[in-house]
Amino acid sequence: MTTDQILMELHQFRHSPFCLKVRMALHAKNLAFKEIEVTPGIGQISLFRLSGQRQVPVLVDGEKVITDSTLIIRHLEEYHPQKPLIPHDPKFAAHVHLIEDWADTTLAKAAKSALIQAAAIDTELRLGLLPKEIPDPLQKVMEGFPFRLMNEITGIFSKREHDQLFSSLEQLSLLVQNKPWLIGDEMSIADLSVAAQLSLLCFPTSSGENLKGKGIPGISDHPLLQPLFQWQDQLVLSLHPTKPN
């Protein structure tokens, strides 16, 4: 039996955007999935027994396990090369690697505090994120806890890094304005990772009814960055049906 007969396995955090990122390479590409929710904790420990770390996203596809969303991708592109996501052009495609690169690590970064920040202050926001499957007792200790305080305290995201990510936001806002992809005349992993990124700074339609148009405070509901996070929503959502939170 090929890989091609089996059902694939995407092991993942719902709200990772390093998971969205290979979501939506998998619909791009039009494979069957089914997606399996990692249980913070206690299910990382399966998911070490499966791949030898406790990271998401983890892909099955037959025999093979990959784990890290770039990897993913490379396979992706050479045991399931229809609709490829990596440019042939090799100037374009070493544009589309630095993009990836950019968004999944510096952007990422930027992202990532500037949601814990919000989340420490809007408790609507951050019981939002948790997994469907955490206890309500434990919910309502992460409801009742002083993140404000903690924030305050940590100074985790600091006027410097929003500003160098409000830059940075303004010059792609200008970008997708004059035209859908980011490289070339065809959608790339670029597009993909940006997107996937952006999803911790104003959550996507397909987040669900909970997260859905959430987000930074300044960043999310800026009219300079409306047309990003416009861009943003068609592609994750042309790419991502909308499943109930």
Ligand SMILES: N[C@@H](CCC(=O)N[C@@H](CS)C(=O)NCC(=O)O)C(=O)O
The other form holds:
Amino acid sequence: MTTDQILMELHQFRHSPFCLKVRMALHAKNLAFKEIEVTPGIGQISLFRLSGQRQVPVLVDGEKVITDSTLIIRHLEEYHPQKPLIPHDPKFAAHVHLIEDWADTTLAKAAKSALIQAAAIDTELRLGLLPKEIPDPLQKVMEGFPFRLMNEITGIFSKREHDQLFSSLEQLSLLVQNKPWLIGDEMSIADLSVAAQLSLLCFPTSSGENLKGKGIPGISDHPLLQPLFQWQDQLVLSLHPTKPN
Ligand SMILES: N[C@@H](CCC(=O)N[C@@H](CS)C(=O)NCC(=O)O)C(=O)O
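Can you swap the form predicted alone for the form predicted together with this ligand?
Expanding to the full complex; the earlier chain stays at the top.
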């Protein structure tokens, strides 16, 4: 049974874009929920016991335990239908599903690779991404670890991948100029999915003091992409009350 009386629980990594996507959907629907921070590694053991898999986000809504951001939002649409995030018009809905899938796969993969490459070079960025719970000695190890060398060996983010990502971002930047929503006249899960993944490229104000304003050099500060990152920051801020990090 799903009930509004029991507070929903969102098991998450704070900086995971998929968790941000779900948090934004919960806020858009004005639903109260409790955030449960999962410690990478050790915390995923209890997550596995809870959900049968080790990835975040996981939503616990009454007796239901739902994994995967897309399935979580389908669940919210069904059981908490206020402020729909999937349009009723089937054609708009089809566009929304396609963009959500693209953002969760192609954009997510490219943004993650770009971030790993940038973090390999920028120690401050690397440390800012660590969960608060990581003890100081481990932070020191992360500081000294030869990420740059590892990155050069694995060649993790090629020029071709960078150019493909940049071209998609340029197109998105055009789409959001003078229009607040990617599809139709209402906010949809397409907007939330794209904005969430963009948070890996340009950290929104809601990421907290250590990260806000940081981003991938050459992308987050590129003039052509400013309309896109401004759109993202406004959307995330409007759906994500700032908390001390
Ligand atoms: N398709 C999933 C992807 C979730 C995902 O990739 N979660 C990452 C964090 S961003 C994770 O839990 N990684 C830890 C692991 O794979 O062990 C969704 O939409 O929720």
